[in-house]
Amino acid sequence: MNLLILSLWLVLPDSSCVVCHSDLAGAYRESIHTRAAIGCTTCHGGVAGPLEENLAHRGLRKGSLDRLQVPRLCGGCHSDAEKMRPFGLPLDAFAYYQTSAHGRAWKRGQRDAAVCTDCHGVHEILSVRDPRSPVSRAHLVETCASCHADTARMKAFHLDPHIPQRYRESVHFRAASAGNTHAPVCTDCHGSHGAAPPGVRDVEQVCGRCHTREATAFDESPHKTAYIREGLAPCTSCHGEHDVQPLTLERLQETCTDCHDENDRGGRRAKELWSMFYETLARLRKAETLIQTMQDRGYPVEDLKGTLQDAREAWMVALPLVHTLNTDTLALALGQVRGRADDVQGELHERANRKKEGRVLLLVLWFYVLLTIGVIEARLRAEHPQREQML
């Protein structure tokens, strides 16, 4: 017998099961559940101890573990206070489940939709928060993807296959992936256990948990009352919902067109954003420009690169405003950046004149030099005009 599965049966429950079940036994010695003392009887029932199947098999719920079973088993022990309390772990994972899509689901009997055991694992489970875990940030959107980027499974239910690969091309995707623990995972806009769409009515908060200020400015616009009489999705009928990309200034005006006609009212604001942003962008850049070539001409510039700070700070704070579609509030903000970027171009126009001033002044304090150098010569020739014949 192996010594690692000798040395389990002394310390923990059911390891006699392992003996013949070795294929489990990584997932036991690792599992959350051994660890709390719930070995192998307490989900399947059968006898400890004897190496006999037939004695050891006695009890067992055979076939009682089939997968529409298995929230009622998880989610029996996960609210009970009891059990839980020891462990301070919540006790609403089951209930939450029962209100998903996932929960309803399995309430009617369909067999594709998730039960804990597909996103937790079933004998090696982990806690949530172990990296190996299947629900840890690092392999969430891969458990989500095995049934939702799986066609035929989403085809039975209507749903669009392809949300994980738009999801894995967003801006919040790139992010998480690098590393940003800021950035939203499937989870954090549908919930774990209440895995559901957000409706319209809850988009701007499950976006605007993350993105305060322009949710902010969004409420401030008239687009606020518009959207809701019209039922469009406050951030998502300009961002779309899993393919979310950085907007760009070039894409501002189509942006709006997609509801606007170029020449209403709405479309006119658009442009008249637009050439506000790019006017104010326009100088932003030109500083920046100008402080990398006076650096390169090995002018001072240190000093000068903290208002630049500022006034690319001064722009992110503008950014947002553009949700609130008012122009004095955006003229506003806008006019700080302009205030530091020209700040940055008239103290660097002023220390190039100073240079040249400078240069200026030193060829005439050469000139000087010279000319005196020229006279007191042409005088000691005038007074010693021997000078050579003398020597």
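Rigid core (definition): largest C-alpha set, two forms, superposition within 1.5 Å. Positions refer to the first chain, counted from 1. Everything numeric in this text was worked out from a predicted model, so none of it was measured. First, how it differs from the form predicted on its own.
In this overlay on the rigid core, G26 has a C-alpha that sits less than 2 Å away from its partner position between the two forms. In this overlay on the rigid core, P50 has a C-alpha that sits 2 Å or more away from its partner position between the two forms.
Please supply the coordinates for the form predicted on its own, as a counterpart to the form predicted together with ligand HEC shown previously.
No partners, no molecules, just the chain.
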């Protein structure tokens, strides 16, 4: 008996199964179930302890657990308050699963429907807080993609297998990959055990959990009632679903013209909003460029960097207000940005002028100093001509 199997046997007598099933010993050792003293027989049946096959396999569930048995088997423990209380785990995982797209397919008897072990693993089940876990934030996208990028498997459910790749092209994925733990991954929008696509009327609520200012601004816009009337999904109709990209002025103009002609009321409003943002951003960029140029030339600018940062923050506050489509609201917010950017430019121009004036005064001073020296020298020569001849 090797040391791995012996150590497992000593820690958890129920793991006598690994004496024969040694290929599973490594995975079983890492499992959170092992640390919780949950052994093989809890799931597979049989008798713990005996090493004789006929005794150990008495009451064994024949063969490997069938896929369609897995959710109910896992749910048997994970819905039990007494069993879950020591671990502080929720009791609703199985209930939520049954409401999910996965669970509904499982109820229909579809064998390709995702069950617990597809996401969490089989024998090496790790805590969601363990960075090695397939359901940790670091690995969740690839775990979902293992099924949702499978063309053959998705064909049976009439789902697009390119969704995971489109998500990988999004601003959300780039932020998540850079370590931003607030950037959404699959479960943040779709749910985990209750995973399902949000309904049209639910999209704003889902996006609004993170984008609170945008959601509040959208509630004030004429788009709100128009979207409800037309049965359109807020947020995703303009920003896309999985391949969400950051807002740029170019995308703002392009997105609005998807629905509006440039000469209708909506098109004219879009052009007006675009002009307001463009002018403000141009002034902000000019202030940023000027402050860098002046710093490179040796001017003191540290005190103005704070004002410039205030302008940037005011810009970020103003951006969500585009969802209101209210030009008065936006004019007020963007005015804060322009005001701070103009303060930076005005102060830098004053400092440049003061420095220029200082240089002129310095030249004038030196001129008078040299002129005075020349006059004094000429007078001395006139008063002491013999001294000049001697020299």
